[in-house]
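Read the single chain below, which is given as structure tokens and is the form predicted on its own.
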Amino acid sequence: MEKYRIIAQRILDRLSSRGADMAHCSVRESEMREFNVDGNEFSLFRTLFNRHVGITVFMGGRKGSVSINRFDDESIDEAIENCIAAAESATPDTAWELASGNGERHFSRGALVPDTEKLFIRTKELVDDIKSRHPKIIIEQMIVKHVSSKGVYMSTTGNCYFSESGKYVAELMYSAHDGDKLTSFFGSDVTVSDLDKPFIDCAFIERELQDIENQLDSAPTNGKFQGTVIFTPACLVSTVFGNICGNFVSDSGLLEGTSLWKDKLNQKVADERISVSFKPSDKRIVNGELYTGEGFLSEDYDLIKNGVLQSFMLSKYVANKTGNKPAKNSSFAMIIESGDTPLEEMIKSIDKGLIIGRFSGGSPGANGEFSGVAKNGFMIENGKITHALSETMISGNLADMLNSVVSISKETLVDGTVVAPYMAFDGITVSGK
């Protein structure tokens, strides 16, 4: 570690000698081990190593930053000079702030050493999984790797972390075929500290693979209505927690003005069962943020709770720009609390609606409206799944959308980067053919 202090080091001397009012510096070493799997066979292993360096200064308020990917003296010297040419371009800002005085701290987290004979076994005992329990899925890409990182985070207000992580990622892309028949792609990946447990086993991608062979017999909606969707857990956090974030809670809504939730924190903004937080500290959690990019040790926080808006998204940038509090950290580790009813429960108790897995759509407005298609979904009928669907629409509104909760699963997504159940919503105009 003593390397990525003293180039750190070097660094800032240099920025503070040039009249930088302050400054931080990231230099990182990562190293990656790589299987890959396309149409079903391995194609590939191969390590990857990088270097980082990342610098940020601000002198009379202008803040300038660069990255390179050298640790010689030459491309540093060349990054430092491009790194003040940027700040004094800038406009000035008095808002820009770093966090001071923690000193120096140690981390260290994961599985630092890889091991690459196991990797391997679970890597080929995932794709014999899937070619013995779902013969009609075709792997169009898959890659399971080991990813370490080791380095330093120095500024110049006092702060000092040292760190040192590893975690194995296995990411799949694939497709069900069945003679002429077949599926769009859909994806599914899980990251862990260990190999204790088959991949297949893992977060849902047993679930999922099934639930795209189920895809091969598809057909579309017919005529339009309103009623009830089901988002399973990963498209609950893509499709409608994380545009809700982006839109109502983040550092661009709150610092334009246009989020509908700007005048909300402490009020009430969706049903009393929803708790959603940020926990990079939480078990479930592989290799969570220790820190934020301003040098902030990173904390857990609630988002909303019970229903009941909690705290905003925002960096100290834009905390000072707006009068607001800052997040506790900046991270995406969310965690939505799970409910009391069974999937299938969920299931039997809809009269017409839709469970869906995917969504394909533009950016909801800044009103929480959106509309696109439903995808990797089924057809709900008098409390049975019937069918799997293509050409459906859905349309709504995230607002409205938090306060016409119908039920939350008990059953939760838990894939090291999230962690989240199903849940339903009422209210929604469903479109077909």
The other form holds:
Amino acid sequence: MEKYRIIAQRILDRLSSRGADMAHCSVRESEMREFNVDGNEFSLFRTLFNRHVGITVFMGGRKGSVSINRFDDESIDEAIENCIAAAESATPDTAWELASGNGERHFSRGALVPDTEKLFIRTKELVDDIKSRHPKIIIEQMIVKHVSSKGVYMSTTGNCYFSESGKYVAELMYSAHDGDKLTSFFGSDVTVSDLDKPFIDCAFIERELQDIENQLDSAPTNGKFQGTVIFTPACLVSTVFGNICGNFVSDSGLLEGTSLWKDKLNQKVADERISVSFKPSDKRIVNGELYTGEGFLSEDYDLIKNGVLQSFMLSKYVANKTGNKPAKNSSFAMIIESGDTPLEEMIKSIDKGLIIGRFSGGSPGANGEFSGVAKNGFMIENGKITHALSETMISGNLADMLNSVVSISKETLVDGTVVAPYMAFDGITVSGK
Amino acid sequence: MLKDIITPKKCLFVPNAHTELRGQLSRSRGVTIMSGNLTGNSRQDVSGVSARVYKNGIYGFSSMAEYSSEAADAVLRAATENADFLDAHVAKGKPALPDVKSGCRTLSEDIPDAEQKRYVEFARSIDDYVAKKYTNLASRTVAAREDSMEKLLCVSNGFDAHTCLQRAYIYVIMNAETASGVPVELFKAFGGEGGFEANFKDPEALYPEIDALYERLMQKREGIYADAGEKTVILGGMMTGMLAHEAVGHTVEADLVLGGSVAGPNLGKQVASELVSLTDFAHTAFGEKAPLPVHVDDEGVEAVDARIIENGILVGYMNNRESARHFGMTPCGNARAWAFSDEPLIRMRNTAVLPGKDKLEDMIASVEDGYYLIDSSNGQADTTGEFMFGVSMGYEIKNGKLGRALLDTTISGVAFNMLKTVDMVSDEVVWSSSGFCGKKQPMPVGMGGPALRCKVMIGGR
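Could you please show the structure of the form predicted together with its partner chain, as a counterpart to the form predicted on its own just displayed?
Expanding to the full complex; the earlier chain stays at the top.
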């Protein structure tokens, strides 16, 4: 770690001597070992050795940023000059702010040293498990890897954070095939800190493989109706809450003033059963964020508690610009509280609706309206799944949906990056052929 | 420019294996002004060296963030060890890759690099113009970007090459609200291949098109929702380009064919109207330089056009050297890597539907009740060919005449079904090249096409 400290200190000393108001930098090295499987066959083993130097300087309220991947003095000196030149070309802004006075901290987490042989064994086991248990699945691509990094973040405002971490990640893209029949593709992934369990038993990988196999005999919905739609946990995070965060509580929505929730802090925005938090320190999150891009030590926080908006997801910069408080971390370690209804009961209670695993559509507008294709979905009629869906579109409004919750499942997806249940919403427009 | 430390290493390539050694410098420069606030002002330079070794049906790859002779030695050793590791564990036992045409391509011109203040000043000029002239906007964003990939490649067999792909763009995004408070947004990218200075000399040159963008936004502000259902539409060239890339192009990438895409069982079959032909152009299209020319790919294959659909028949895929052997096709130079630390993947280059003989105005006049769909905000497609595109700008067509503008809507369908409904193709091609294609790695790509008259599902509200 000492070599990172020397480089970082030299960068900050140089910037201070050149008149920086404040500056921060990150000096890191990372390694990756990755196996690739394409079309059910191993195709590639790669090892990457990377470096990163990120420098940001503020001079007279002007900000400039530069990043390079070299540690030699000549490259770093050039980067410093480029960073100063970028700052000098900027316009002054008094809203920039860095964390201060946190002193020296040391963090170490996860699997720092890869077990490459065991990683290969687990990868091959996953390929073999899929072939034997789900013979109709073709793996379009599987990427299984160990990634690790170590380095330092240092600022002129009295912060020096040394950190090292490592984790294993498995990402799969696949579809099902039977003769001329084929399904849409689907992606499953999981992040873990050890290789104790077979990958197929992690997260919802086995369940999702089965769902895709069950998609082979699909049919369009007839006509148009308003019904109840169950979003699977992954789809709930990416389609519903991911877009809500992007549109209603993030930097751009507040800075541009387009957020529907800009005046809703501490007000009810959702059904009281909805609680959403960002908890990078939660044990179910693998190697969650330690500090934000502005150097603040990350703390867990609630976004929505019992339906009430508790916080925006703002950087310190945008918080200062808009007169709000910044978020306590800048991660997407989203934890959505589960409910008390088994998924089976949720399905039984629906007269006419869908359960969908993926949504293919454009980003919803600032008003939250969305429309797109329901992917990897099943029709629910009279409390039973009747058939897999094709060529079916859904539309609705994100803000309205949060107040039209029907039920939340007991079952919870834990994939190392998020924790989420199934959630059913009423009043979604479904249109088929 | 990168100094050649790569070629002297050819003597270290191991026998009985195919080796690629690549040095690369990737640069990006960016400025973002959001509602007058300079929120982004950054430069990035990333360089390093990587090696890939093909042995008995598997690849070993390694990269280091250092462009030096020692790093080149190290990645060659590591890539060979990785190939040996995987070969020992999976023993696929496939034969060596067939030889391809050999040669050498050099790079003579310097790669320009504008000072950061040029990006800031230019973007600020555009933002000031929009802010002063159009005070009724809800918000605005102006961004200036340049990215470049300089590569030095040396291969066991094929083309050794020193290449650079550089492009620069100004993005203008305008937001307004309808009378009922519905937000509407339009976006336009200016620029193309080459450095920032070559693309952008005078901000005033962009003003007429910015004015036109604002006018369309005001029309959209008064726009209507499209009626949902299957409709006769004229897809503008930008929409056709999106269709060519997302809904057809990805399904004919040979790695996705091997992964089970719909193109597998359709080779040699009618997948579109006889009026439809589609090509992935390498570096020259219709007698002119293609938007993002590729001359040699990252496997050392001299790039030529890949013919995909001819008169409605699916005639080929986009391949790398290994998939070309599998399918008995000729590799056309589609294996491209993004960063020095990335292995080449099968990627598109400049994918376009070929022009026909119809005039756009005749096509619009031929539609009794339908839509003219001009710009797409985004697009997604499946390996089944099922697609969904957001439509950010369009007009209704009533009795052969353009009517009111449309609010945001979506179109969807299955590419190989929808393309069979094409019955008119315009004689002019429109290109775009400002985005990135995402497939494990990002990649700059060009896409384009003429206007098409066809039937498609439109989402309505």
